[in-house]
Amino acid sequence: MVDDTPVATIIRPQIHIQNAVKSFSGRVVVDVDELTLGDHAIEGLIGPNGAGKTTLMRMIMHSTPLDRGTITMSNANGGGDVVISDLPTHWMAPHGLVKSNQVIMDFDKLTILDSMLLAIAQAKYEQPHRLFVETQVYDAAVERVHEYMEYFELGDPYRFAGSAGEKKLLDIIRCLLLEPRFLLLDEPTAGLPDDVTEKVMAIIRDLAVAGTSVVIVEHDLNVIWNLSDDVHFMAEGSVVMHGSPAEIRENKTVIEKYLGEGHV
């Protein structure tokens, strides 16, 4: 018997970048005429050091302001179009847009548990006179927090993060706790052991299947080739080509000018 039950169509959010330019000290580091991110569930953004990848992601988050141009997010949290380049950084998460940190960010005085809870606490709970409602934040998130603790085998939630890799992992978990609709990952596997990298990749795949759009900047090209549905190649501030992982890794210009035979 054939199941005639209609399959729900997943409408993924997209980010549309138009005429986006950023310069530092007179040097143009990003110059993107037109680019759409989110056509595919998981997209890679690769290129040599200094290509402008991290700067472009920071421009999307508006932590680095544009010199000119427009960045729009469509289907933001299931809604319409939002010109995110007009918004301050703290408004990105409420619209479902979340980014991990390239440089390790950790709160040295917070336990692993408190560090996670801080990521999801709404601004109204972050005032001294509202400390008595801290249990509400904990109760709302405790199940998901413990799921990630167990999945990544982090052990005692009341201890402090130790290694650089563990702090990197905490940053990723904080992003996941925000339940992003569009997730930007900047070198998420840097410093992680192989077994943890595999677990991170599995979660990213699950998010993508559930409808989250994911864009990954990563120097470990094995992660890009194995995880991405589509890859954008960036050089000298511009996205010069995109295609499937096989198309990019077999492109002679990419190999000869940027990657070298040993990186494909």
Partner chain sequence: MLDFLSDSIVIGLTEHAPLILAAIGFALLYRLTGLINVAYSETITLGAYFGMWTNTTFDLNFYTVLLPAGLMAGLISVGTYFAIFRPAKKLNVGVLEMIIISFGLSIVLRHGLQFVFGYPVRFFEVPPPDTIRVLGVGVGSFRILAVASVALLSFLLYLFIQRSSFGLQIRALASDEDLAQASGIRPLFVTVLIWFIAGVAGGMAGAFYGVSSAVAPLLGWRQFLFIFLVVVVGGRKGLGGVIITGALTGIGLAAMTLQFGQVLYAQLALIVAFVVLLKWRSKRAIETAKV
Second form
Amino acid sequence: MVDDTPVATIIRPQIHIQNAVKSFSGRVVVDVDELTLGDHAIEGLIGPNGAGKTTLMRMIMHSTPLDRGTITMSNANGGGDVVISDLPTHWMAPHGLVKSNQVIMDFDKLTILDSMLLAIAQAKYEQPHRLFVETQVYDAAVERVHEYMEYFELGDPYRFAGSAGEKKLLDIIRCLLLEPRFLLLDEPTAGLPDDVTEKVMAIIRDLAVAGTSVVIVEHDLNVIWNLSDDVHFMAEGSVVMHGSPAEIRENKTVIEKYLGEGHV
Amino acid sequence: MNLDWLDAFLISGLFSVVVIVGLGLLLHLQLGLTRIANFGVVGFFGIGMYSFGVLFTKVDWPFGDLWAFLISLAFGTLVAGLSGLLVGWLIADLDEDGVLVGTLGFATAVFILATTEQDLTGGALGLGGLKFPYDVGTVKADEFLWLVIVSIVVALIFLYVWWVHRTPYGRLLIAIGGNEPLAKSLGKPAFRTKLWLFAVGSAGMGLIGALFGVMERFLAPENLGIDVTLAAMVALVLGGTARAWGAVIGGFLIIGFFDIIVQSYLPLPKEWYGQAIPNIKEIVFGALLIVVLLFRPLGILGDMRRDKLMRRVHG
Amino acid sequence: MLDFLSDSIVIGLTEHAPLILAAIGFALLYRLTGLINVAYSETITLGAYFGMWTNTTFDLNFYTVLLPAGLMAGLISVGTYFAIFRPAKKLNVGVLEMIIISFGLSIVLRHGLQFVFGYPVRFFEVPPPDTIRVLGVGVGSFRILAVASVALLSFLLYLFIQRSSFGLQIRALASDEDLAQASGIRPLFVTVLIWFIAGVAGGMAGAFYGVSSAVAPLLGWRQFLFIFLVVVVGGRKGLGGVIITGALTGIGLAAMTLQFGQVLYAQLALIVAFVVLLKWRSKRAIETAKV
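Given the form predicted on its own above, I would also like to look at the protein as it appears in the form predicted in complex with its partner chain.
Up next: the whole complex, starting with the chain shown before.
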């Protein structure tokens, strides 16, 4: 879906996490000293349940406030460094930072098309006095909307997302429509049928080639091994190691703590 | 103009229907779409009414009545809008309980100020001296014309609300009402949106309050009771919170029933009208809120149908 | 200056003791069942009406009618739970709808009681209370009784919730209903108990309000905003927080009333202060969203 852009000219956005700590009722859930995401086009983030992966993602989006520490994004939209841990959640998307959700998140009263138009519509059109801009928004979006509708074989856009899988897919499509420069995916394939997973992964690859940095949290490790260029392993709230997929899947600690003997 | 065919009670009955429908429509944007329970409707209504009334009667206007009237009307609307901005800022990021406290607190504050600031408002005694910006002969004709004018204003409010459903702004309001965290993660400024929603809605409520005050001709703190908020809420909930037509249908049904049919056309004993009927009216209002929300939460009209609506809009 | 301070404290605590009492009851419901019950204001009003009715009908003195008034209000409170709130919960009514339903119930009760008790404002028929001098301020004996009731009720609730096995159940229920049920707690019984205690507290508060002025349909509603403010602001720290916030509110109201010479200004200042406080607090604690 994306043109082949010469790879050499791409400057990828990165996220730098420093001393980020979060605890819930006294229990430390995330404690990351120093971590840079975005060195590689697609990075995986794995670890046992309760390792703090989802919380770390939410801290990056600042939908979960940090107890202390800073998170910066470099080469964000418009260039330069942005201390995103100082910004409210709704400023992430304009800076090109977007996250899909682990749990199913949807707008019950909005149709599939509504959801997509909502993601695309610019803030200047969404004001109480802008009464005659629906056509403009629709015309500007219709091509991309149809592209996704057809690619994922969604059928009629004027209906509500039905199954859990469809809602999950819609969540990812909304993220893609925001044209992310840095995309966080929290278990994107959970609940999706295999053929849809394949299609999502193909888009993600294209996006990454075109310059978007992608971080995937996933329990389906085949996705991680196939897709990512680099894997971070998280346990008990901190990132304990990172390396190429091959290194990680053969690492003793990882096998002990997560994969279990005989998995490899 | 010969208005013998028109009953004076019918004018006042229709007038209260129109006023409550107007308030219900604005409440629909807040409660129905964005899911903010504004319990301070009467506060915005009241501050518009009093700001208009005080400016109009207390200032020695150097020019004609009509201009003085219009300027005062604009002032009332503006003050209500600004207070909406303030209240919106206070409550936009609070939970349901904070919203209840904030809006109810604002309505109480307006009531208190209307009572204590006697130099301006006349206190509990009230404020007289309001009049129509025209004179077309009889009181009845004046009132009828005013009913027509206010109906036009409310019709315009309806058009706006109806149209909002067909705009990206309406979509955003529904999104924030449905799942605010998700809307934020898509880059939508939920706080700012609620702020302006409150400012615009409150300005409208203030305008309606000022127009109401003109018909009353006499402003008193009794006009600022919770029954105004209740009536607007009942009209909206009965008709359907999620639909633009909801407040219109609900308002004509329930306010129309009590203020027109019961008031003028039912053969009820005269002595009931003093206390029993207003009392029964409130009981029915309260009971309707309970029954509708328990058994048909989306009112007569049911849920919004974006699937059909959007198909029509994009034709 | 010292006089002003002691006057404020004595007047504030004695005159506004019913506020603390009502706030304790409201807080029980709010904290333990998660419900914002606007109709709680009518529990208070009904307490005043029941007290007045028993007082004037059977010619009983105020001390005798206080407890029956509370018990009646408690029963009505439980009645509203079974008639409205329990069915509503079973129908999975949303938080926002629940508030509006309780608002509707509040209106129904407020106007319904006028059919039962008549439209004119009613009064307790009691001899003027004995005046006791506290720190140089004359205080009516009913108000002393109100303070004593607050102290007693708080103490009993403290014992009940912190020490008894029911209290353990209540706390378990508040934190996780399913888990509580699974571990053999009878949620229905405990919930009814909470509604009853809350009703008794509200009803007694109503009787105190009624005896110190008049009994009118809006009696409870006039206090509701302040009760709610006290509970929302102080409730986070448990019942202790409610009592302290209620006491400070009473003292603040008394001090400002003395200062401004107008109780309405005191109320206005209080509303503004509390809403700003809520806003300020929300700024510091950004919610943890599930996104």
